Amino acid sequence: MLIDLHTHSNISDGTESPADLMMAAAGAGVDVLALTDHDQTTGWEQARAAAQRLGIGFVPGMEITCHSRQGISVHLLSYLHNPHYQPLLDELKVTRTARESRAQRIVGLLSEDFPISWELVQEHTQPGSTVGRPHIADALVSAGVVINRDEAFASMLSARSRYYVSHPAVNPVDAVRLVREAGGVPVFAHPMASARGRVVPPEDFEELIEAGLAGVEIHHRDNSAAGRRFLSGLAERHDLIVTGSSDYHGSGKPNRLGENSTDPVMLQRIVSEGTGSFASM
């Protein structure tokens, strides 16, 4: 079975809606997908349906913006929680307003040396969604000043350009425990992703694993190959679920449906431990 647990609409910052993200994946024969947009919840339904539709797979989940104490970005895969816990809910929106005002912020700093503003930027959006960077990233294609969204974040939206806004987040342990306590399967995405910028330490993990963490995403594109190995080796330690993902964005990102999968007993995995919602199988 080709099992994907780890992708975008344009909900988030994919470029497809969640029904099309689901034909996409049919087409590129995958059999059980998860949608995982950027702290939103509200395309699960259409997904669902377009995936019973097309007699597929499909596992709710979402990826939760986080910062750890040291200031490094972390992201975490929550699969099958209740979207409708408060808690979670009320941390979440703090995230949401917390990316829109920063990316106003970065928007301004550009729109001193680039044809862009906050209207071109919504322009990229749907109703509802997360606004954050990769919105900017094509406006900025939009109106000729880079190539596509690789070029954006490469130069003028990386954390080492002048236009670099940060924000605050949700510590990852608290999430950990939030996704658990929504009845979720909290899991760590692209955990050793180096060449995005710093990474975790060991002592990071044990912390998280602690507070409920169950598995870690070692099959992406951008973990390293040092990285995996030691995720291999924590995951087997501690009996981690380990996933495999593309964490694709449509035409936003090169990456492809499919390209890293999930052992089915691994999902087997999240669909037992998970409470919060349920998979369509």
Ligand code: AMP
Given for the second form:
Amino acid sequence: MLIDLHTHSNISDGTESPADLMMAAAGAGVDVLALTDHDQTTGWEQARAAAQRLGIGFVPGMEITCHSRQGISVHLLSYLHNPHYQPLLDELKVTRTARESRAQRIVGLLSEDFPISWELVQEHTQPGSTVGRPHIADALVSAGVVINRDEAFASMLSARSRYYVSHPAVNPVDAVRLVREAGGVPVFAHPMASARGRVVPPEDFEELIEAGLAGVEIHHRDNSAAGRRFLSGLAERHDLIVTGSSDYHGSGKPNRLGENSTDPVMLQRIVSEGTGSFASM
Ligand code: AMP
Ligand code: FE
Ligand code: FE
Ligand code: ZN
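Same protein, different state: after the form predicted on its own, show the form predicted in complex with this ligand.
Next comes the full complex, this chain leading.
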């Protein structure tokens, strides 16, 4: 069983529609796929219909952008939550609005030195999708400034760049609580992705677990080896769900569908804990 529980479509910063993503997953031999776009779930319906047509399993999910009190970036995966739970929707709306004005500010700064504009970024963003630096990267590629997203993230879009602007987002402890209230299963995405920047210190995991954190994504290409060992010990001590996933973004990243997989026993635990929406398998 090839079970991939973390992927993006063009509802956020992936490059394929939810239906095309499902088609690519079926082609890659994936048996069960979760769609986890950043901060919204409008791709679920299209993904579910495509999965049913293709005969593969579908798990509805989302990846919530969070910032810890110390300003550390945290991504929280949510599976099977109620997509209409208003308190969670309110937080997501705040984040998406902040993302939009922050992206405009980054583009404003970049436009002083490079031939890009907000209009050009919008040409590379599906209407209604969660906007992020990857869309700005696509505009920079089309303007001939860089050759791909990776080059943009290594230079002008890096968090250390002088063009970088941050944005407010929900605290991860609050996000864990909201996901649980919405009947969802909260799983910490790539918790030890140290190459992306500062990671949450070991002592802070306890607070997340007390708030209701269900699992940790251990098998992800961005987690360091030492980080994975720490996470395995933590999962064992607290009986956490362990997942493995690709974090596929279409042609926007080198990550390949099914490059990491989740054990069927762990998927079973997610499905039995999630009560806010349903998996089709
Ligand atoms: P943002 O959410 O706007 O801060 O941008 C972060 C997003 O950019 C993450 O969700 C990643 O998927 C994506 N990203 C980060 N680094 C890279 C990279 N080197 N190449 C392509 N996409 C990246
Ligand atoms: Fe992304
Ligand atoms: Fe992420
Ligand atoms: Zn992701």
